[in-house]
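Presented below, as structure tokens, is a lone chain in the form predicted on its own.
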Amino acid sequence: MVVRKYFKIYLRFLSRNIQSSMEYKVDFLLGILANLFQSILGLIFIWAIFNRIPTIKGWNFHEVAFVYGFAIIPSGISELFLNNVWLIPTVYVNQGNLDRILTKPLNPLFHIIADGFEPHGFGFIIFGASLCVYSTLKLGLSFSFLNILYFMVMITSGTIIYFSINLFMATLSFWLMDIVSSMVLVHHLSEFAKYPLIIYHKAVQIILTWVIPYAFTSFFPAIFLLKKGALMLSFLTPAVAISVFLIAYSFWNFGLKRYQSSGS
């Protein structure tokens, strides 16, 4: 019953949102063309080292440019529906509109996520399924139900970690006045997902696996499918997602017990 009425809340606020993003239908276009050109130029830059070098540690061309693909799925799904949690520090914390929220019958995360709709998220999620139907076909990959299965579970987990990562570090401004900044350097930490882990220095990849998980978001579901070995690890991705969830989500109400609105 609680699950059917905030889904309805939020269908309202969904169509709110994209009725005004619809409002102004250059931006719209401009943004997902924005998105689709960054994408396309990381993609020239995998082809023109490969068009040197045939293979890098065992990976070819198509196999990096699934990993890039699966990587920005996720990526742009975030910022798609979830992406109002980067205004937490300016927008809510430091401009005092958690107060606002916190007057209303509604979980203040929930209000804050449905809030917002940023739909140039679009061209990450066109350009990432795009080029890895496209890698699929050059490799000759299994379109069976259940990897299509695996493949939709592993988005979903991979976007809930974008999400958490995100969500844990604009709490940080209940106690830090400037933290975007580190929340950009961060998420700038995903750009090594769109690659092979195995090409980074070991450092490196435990970074990106056990304290910032973003190779959980492509690169070990991706290696299931392109049947690369490590496949433990590939199936742990929904219980990363389920774990990094709980602990920004905790730290969340930890940090929303201790705000002090802005003019206290």
Given for the second form:
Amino acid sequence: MVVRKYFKIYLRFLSRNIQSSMEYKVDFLLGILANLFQSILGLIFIWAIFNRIPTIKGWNFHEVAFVYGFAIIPSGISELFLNNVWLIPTVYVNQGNLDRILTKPLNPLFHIIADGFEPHGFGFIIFGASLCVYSTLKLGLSFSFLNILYFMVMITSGTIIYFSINLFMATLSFWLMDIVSSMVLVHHLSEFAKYPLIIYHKAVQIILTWVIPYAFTSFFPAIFLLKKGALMLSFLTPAVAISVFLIAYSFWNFGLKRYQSSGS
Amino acid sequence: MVLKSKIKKYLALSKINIQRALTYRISFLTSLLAALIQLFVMFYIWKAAFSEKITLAGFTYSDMLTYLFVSQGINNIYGWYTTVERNIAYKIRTGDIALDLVKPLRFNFARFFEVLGISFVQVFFIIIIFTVFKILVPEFRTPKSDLYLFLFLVSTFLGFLCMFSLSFLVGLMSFWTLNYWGLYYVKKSIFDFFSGAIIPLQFLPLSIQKIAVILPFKSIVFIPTLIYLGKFTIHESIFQILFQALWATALWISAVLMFKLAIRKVVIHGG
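What about the form predicted in complex with the partner chain, after the form predicted on its own?
Starting with the chain above, the whole complex follows.
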């Protein structure tokens, strides 16, 4: 019953948000183009290098392209549906809009998230998905039902990881004033996840696996499909997603309890 | 005397913006650190690539690291925080542009000196970061001679002028869009690609290289970086600097003309 109610409300919010973003057609298209161009640029970089060398550390172009495509899909999905987490520090906490949310008979986090829809995310999703399909074909990997199911579960987990890390950082705004900058920085670390983890220094690998687990949004799930090993870590991805979400969500609830509005 | 007082007015704008950059130093440093993360990612990719082969497209590992650091450094003199298009878009949207039009300052010059102020602070931080790199990464080279260093500085300044005018032109497009965010990133992708900020132009297919050599974008990053590396002879360097000067002039004039056209639109919309 509760789920159905929330689902219905969510659809209402969504259709309204889509309408408002379609109002400015040029901006809508420019936003999608912006993300599309950015990701194409990243791919050209890889392509230009592989044009000169067939393999790097045992990886060929299509394998690297697959990881790249895989990485930007969850980042695109979280931008599309969960982007309002970025507004928590400024709009909701510092400017006190959270008060308005707290008076509603809804889960406050749900309300905040449902209130935002960022069509730019489409750029990443479209490009990432095309790239994954293209590389899969070129590498002669199979499109079996199980593989597709695995892909869906991993992409969902990746999206949850993106969201949870952002939520954790945003929650810090209950105590600290200028948190957006740090949030941007931590988010930027996801750049590392676009390329095979093995090329980085050991310390970077450990941080991206066990501290800020962006490696689970792309590299670990992808290597199973590419048949490049580390099975255990590949299948650990959903567990990592659930754990980071629980940590971030409890932290958020803890912060919410201590929240004192900026209003008088 | 008149000239002196004129320049003083503009320098005051630079000074205000230096202060502003220092006030918002956290956002300022964040944009630099974010650029640094990007640089690290590229560094590791090149490192892996050069573990397979000694030279790529005529670049040694040391060439490439130097190219990476210098090109990223130049590309970030004009960082997110400095963007003139962001500034113009804001002025257009809030209507503040009307206030600028009544001021006894030329709009283009005023914006240029604002950017100059912020970029000054940016350069200061970049030099600090580079000094650290120099100590940590022995492959990171300095220019061959003082003459090359001088040519590099001239070339960087001309590239900065080109970048300013191009961004100014993009900024004027916000007369037609509401959100400059999309515009900014579309612009940035195109600039990064053709300027050599992502990868040296030698790595691109010949057909694209042929287009890139006549476009103004290579003035921003590619030319100064190659001069720094000593990949051009002195003669070639001077020729490239002339190329930059030509584009810098043409773009500045276009920016002034476009601004005059755009302003007409404001006047028509005004009540």
